[in-house]
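The chain that follows stands alone, in the form predicted alone, written as structure tokens.
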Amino acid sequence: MNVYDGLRIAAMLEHHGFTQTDNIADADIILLNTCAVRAKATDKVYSALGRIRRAKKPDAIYGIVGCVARESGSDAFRKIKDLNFVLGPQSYHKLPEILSDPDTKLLDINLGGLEKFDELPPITKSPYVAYIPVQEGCNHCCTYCIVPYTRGPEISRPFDDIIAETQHAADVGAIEICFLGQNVNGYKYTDKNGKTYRLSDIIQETAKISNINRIRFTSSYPTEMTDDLIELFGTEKKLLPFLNMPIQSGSDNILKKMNRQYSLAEYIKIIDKFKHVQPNIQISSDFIVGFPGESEQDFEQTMDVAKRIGYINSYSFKYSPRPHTAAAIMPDQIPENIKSERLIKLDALLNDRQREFNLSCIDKIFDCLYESPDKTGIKHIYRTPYMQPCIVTTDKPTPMAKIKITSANKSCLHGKIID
């Protein structure tokens, strides 16, 4: 979501005559686009603002946008007194107000609607992967999650607007579309004629665009996995055989405390449905360890489900108390040392599975999408249909390539382009 917001902000500033620079000391306006999902991310914002303050030109405008801006509000001006603007994730389209009067302190953290999508100018060039939000906010109210506070209740964008933006992205360079939402598979929009659209309708319409070769979406909520969406994985060839579906915990006790509205058995039943329609599908997940009240038995149940599902790539975190959430004031908070021990143990298991899957890809051939040069600038990185980075040597990288995998480790694949 932040990548998308960053691209749209850049397009808006370009529309006002700005060009991008990598040097803070040269910049006339500096924006820090922020995420508040974890406490560590929020803490980094203010240390980064301090570095920017010291490095920027005296008359440069700077400020924060996104979820930390919404979380901090006017308190951000107290912490950084010469900050110029604080704009929430649904207000950054108001940046031109500060451009017209740099002496103004601009604060807008209101939870609006979908206005920003209408007011921002379109991008003029798309990366090969275009991120297209289909909704804002979330209604699930998991007890650990700050998103309902920072992004508000769930609002689905009009179907025609999404398809128009997707077509535009394809026209200006996109090859892969990744649909976004805090609860992306909960997308539901009813037009003025009474016709209701779901995420499956967006995918099917997008698949008709000839320039688009790959389609995926994130992040999914298990109980929103409707049969029409699941069945698409067996019929739509442009839909990648890869799915991120967070489980968070393998314990029904902890899932209930998290207000995750499914049981472990229901989650596994959904996975089984996917594997029935698409035997080649692979799953990734998100995990939280050390949630308040998590016993050793609860944690071992998480380890058990990680082994059972065999996730190929997952994100795991220690529980991080966030303001405005119910879990932050729950009793039985887990000590940091125990959270750290559990995270190390879970990460070791997940890393072993990721390495095992990567090694199983040796000698296979994948249609891969170009991403960028590697750190050396000599080799190039592509992405497989399972989103693994694959490093190849080539003088002439192409947007798409057939690559035979020659070696692998936990982190990435190596391969060669075949004619």
The other form holds:
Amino acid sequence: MNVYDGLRIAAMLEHHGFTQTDNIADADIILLNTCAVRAKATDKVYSALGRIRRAKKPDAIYGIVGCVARESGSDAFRKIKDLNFVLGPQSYHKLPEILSDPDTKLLDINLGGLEKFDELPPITKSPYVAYIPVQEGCNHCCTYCIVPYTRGPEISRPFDDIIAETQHAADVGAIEICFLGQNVNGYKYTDKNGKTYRLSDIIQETAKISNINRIRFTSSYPTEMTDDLIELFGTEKKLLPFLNMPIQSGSDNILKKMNRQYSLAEYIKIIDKFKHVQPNIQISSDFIVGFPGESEQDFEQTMDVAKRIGYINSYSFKYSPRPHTAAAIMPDQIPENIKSERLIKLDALLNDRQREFNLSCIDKIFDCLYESPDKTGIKHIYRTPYMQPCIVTTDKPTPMAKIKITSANKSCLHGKIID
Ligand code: 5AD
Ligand code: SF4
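Next, report the structure of the form predicted in complex with 5'-deoxyadenosine; the form predicted alone has already been given.
To see the whole picture, the full complex is given below, headed by that same chain.
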């Protein structure tokens, strides 16, 4: 979501005559697009602002946008006196207001909903992967999560707007579309004729666009997986057989304290439905270790489910207490050293599984999407349908290539283009 917001902000500033620079000392405007999901990301913002302040031209304007802006509000101006703007994730389209008058300060952390999508100029060229938000905000109240506070309640974008933006991304270069939302599969929009659209309708309409070869979406809430969406994994060839569906914990006791609205058994039932329609499907998850009250036994249940499901490409985090959340004031907070030990154990397991899956891909042939040259500049990186990076040697990288996998390790595949 932040990548998308960043591209829209860049397009907006280009529209106002700016060009991008990597050199802070050259810049007339500097902004940090920020994440507040864990304390570590938030803490980095203020040290980065200090560095920017020292390096920038004296008359350059600077500020923060995104979730830390929303979380800090006017406190940010108290902490850094000459900061020019603090704009929440749904107000960054207001940035031009300050461009003509750099002496004013701009604070807007309102949750305005969809206004930004309409007010911003469209992107002028797309990377091969285009991220398109279908909804923003979240109505789930997971007790650890700051997102319902920073991004507000769920709002689904009009179906026609999403398809128009998707078509536009395809027209300016996209080959893969990744639909985005904090609760992407909760997408639900009813138009003025009373017709209701779900994520499955968006995917089917997108699949009709001939330049688009691959479709995926993130991030899903398990109990909002409706049958229409699950069935598409068996019928829609452009939909990648790879799904991000965070479980967070394998313990029913902890899931309840997290206010996740499923049990382990219910979650596994949903995965079985996917496997039934698409036997090749692979699942990725997010995990939180060290949630308040997590016992050794609770943690072992998370390890067990990670083994049992055999996730790939997963993310694991130490629980981080956040303002405006219920879990931050729960008793039995877990000491940092125990969180760290658990994270190391879970990461080792997830890495082993990733290596095992990568090795199982040797000799298989995948349709892959070009990403970029590798660090040497001689070889090139493609992405498989399971988002594994795959390195090939070629003089003429094409946007899509059929690649036979020749070797693999934990972090990547190597292959040969056969078509
Ligand atoms: N502490 C640690 N991880 C968190 N996440 C969300 N809130 C927290 C928190 N307070 C993780 C969840 C979510 C991912 C985007 O970030 O695993 O799925
Ligand atoms: Fe946060 Fe996701 Fe839970 Fe919503 S569903 S509250 S975004 S973790």
